[in-house]
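Have a look below at one chain only, the form predicted alone, in structure tokens format.
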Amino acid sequence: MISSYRGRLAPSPTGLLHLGHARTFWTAYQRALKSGGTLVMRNEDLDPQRSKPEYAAAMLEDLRWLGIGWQEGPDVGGPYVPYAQSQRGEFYLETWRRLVREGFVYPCRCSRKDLARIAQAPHDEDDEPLYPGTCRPASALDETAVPESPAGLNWRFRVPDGEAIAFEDGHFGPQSFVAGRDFGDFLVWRRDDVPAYQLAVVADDAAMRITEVVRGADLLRSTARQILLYRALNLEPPAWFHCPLMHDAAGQRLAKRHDALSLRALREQGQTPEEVIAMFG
């Protein structure tokens, strides 16, 4: 019997993958293996300033060195090409159009110095700030007022204030985040014509038929946002499995600035894949 399980690896080529990334991707790989399903590699190179081809090449090479394999991806192809977000612009535009037509998003003219970060997956300490609703309209946009393109404006998703968005996480158990309190109207498109992480990941996971999302615990809150997008698009959300984060000796969460704990550095120090896997704990 062929398994219907479809998992994914979705690294961003904005630096070398570190030990924490490796542990999460190893977990995703093991869960796909256990289910006898398919694992998809997706290059999440949305950020035009920080994404680098050399990092994209390194992440594929380093994960294969670790022993992780995938059945679909930018290097092997598959039925849902392309597997690089920078090449999937039309998919995101169609998702934006659907959200506009149904009245779920609105343009926002508020300035945001750190807007560029929204192309990247947010984390707890630098999560998208709670939006005060400055540009939120009283009602949905008139269809005649909708532009042909989202470029030139920020676009936000209108959350249902006060509603608890609950889901079951495969590792952490029951989760619940209240819209308007734990997170506000969130960005789905940047004024520099780049789709935000939340929109892109939902569009891609739905298009690629992903049945379980395995990722770090720093994205638990983002899951609530993404569930709202799935609901607005009338799509069935996947199952969720969030992995605990890894920390360095000083207790700081691992980040791409931890070059000494990157897979590339560990390889160059002579560590074997088995020794790296043993570090996962």
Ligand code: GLU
Second form
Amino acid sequence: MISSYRGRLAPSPTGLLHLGHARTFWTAYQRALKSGGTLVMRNEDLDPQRSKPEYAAAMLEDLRWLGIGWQEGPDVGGPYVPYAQSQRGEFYLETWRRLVREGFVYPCRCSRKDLARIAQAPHDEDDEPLYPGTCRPASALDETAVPESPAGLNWRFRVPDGEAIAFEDGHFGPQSFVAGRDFGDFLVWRRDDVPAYQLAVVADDAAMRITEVVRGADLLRSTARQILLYRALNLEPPAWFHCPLMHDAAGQRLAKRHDALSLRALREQGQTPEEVIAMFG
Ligand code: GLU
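Let me have the form predicted in complex with the ligand next, following on from the form predicted alone.
Whole complex next, starting from this chain.
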């Protein structure tokens, strides 16, 4: 039987992958295997400042070393090329155009400094702060005022304030985040002409026909944002499966700065893939 399951691995080449990433990707691999489906590798080199080709090469190599295989990706091709975000600009522009045409997004002129000054309640260390709505227009953009390109301005998605965005997570069970309280009007395009993660990931998961997203629990709140994008774009969202994050001995969440726990370092210390997999617990 041919399975319609399509999963993906979506690492960002902004550093070396660590044990926490490896555990999440291992879970994604196992879930695709179990359902006899297809696994897609997507290089999320969206941010030209932070992405490095040497990290992109290292992440593919380290995951293969661990024993993870994929059927589509930047190194093997497939029906949904290209598999690197830096080459998918046209898809993102088209998505932005649809959102702006239908009045879901608006331009924002707030600087980083303005936003820092009106800092809100603490959030996850790398989550987007709650936007106070400074540039939010009273009504949707007038069609005649829609520019040709998003460049030069930040663009934000207007969230339905007070609405609970609920979804079922395959690992954590029922989830719910309130728009305007747990997250605010979020960025879909940056003034330096880089699409924001939320827009790019939804455009790609939809275009690549992904049926289940497996990723770290740090993105649970982003899932609620992405569900709003799917709705605005009239697309069916995938199923969600978030993996618990790993912490170091001092209780700190693993991050790319934890070089000692990178797959590279473990491998150089002589650990075998089996020993690394046994560390996932
Ligand atoms: N590229 C993102 C990251 O490395 C993950 C995106 C996702 O899985 O949705 O954090």
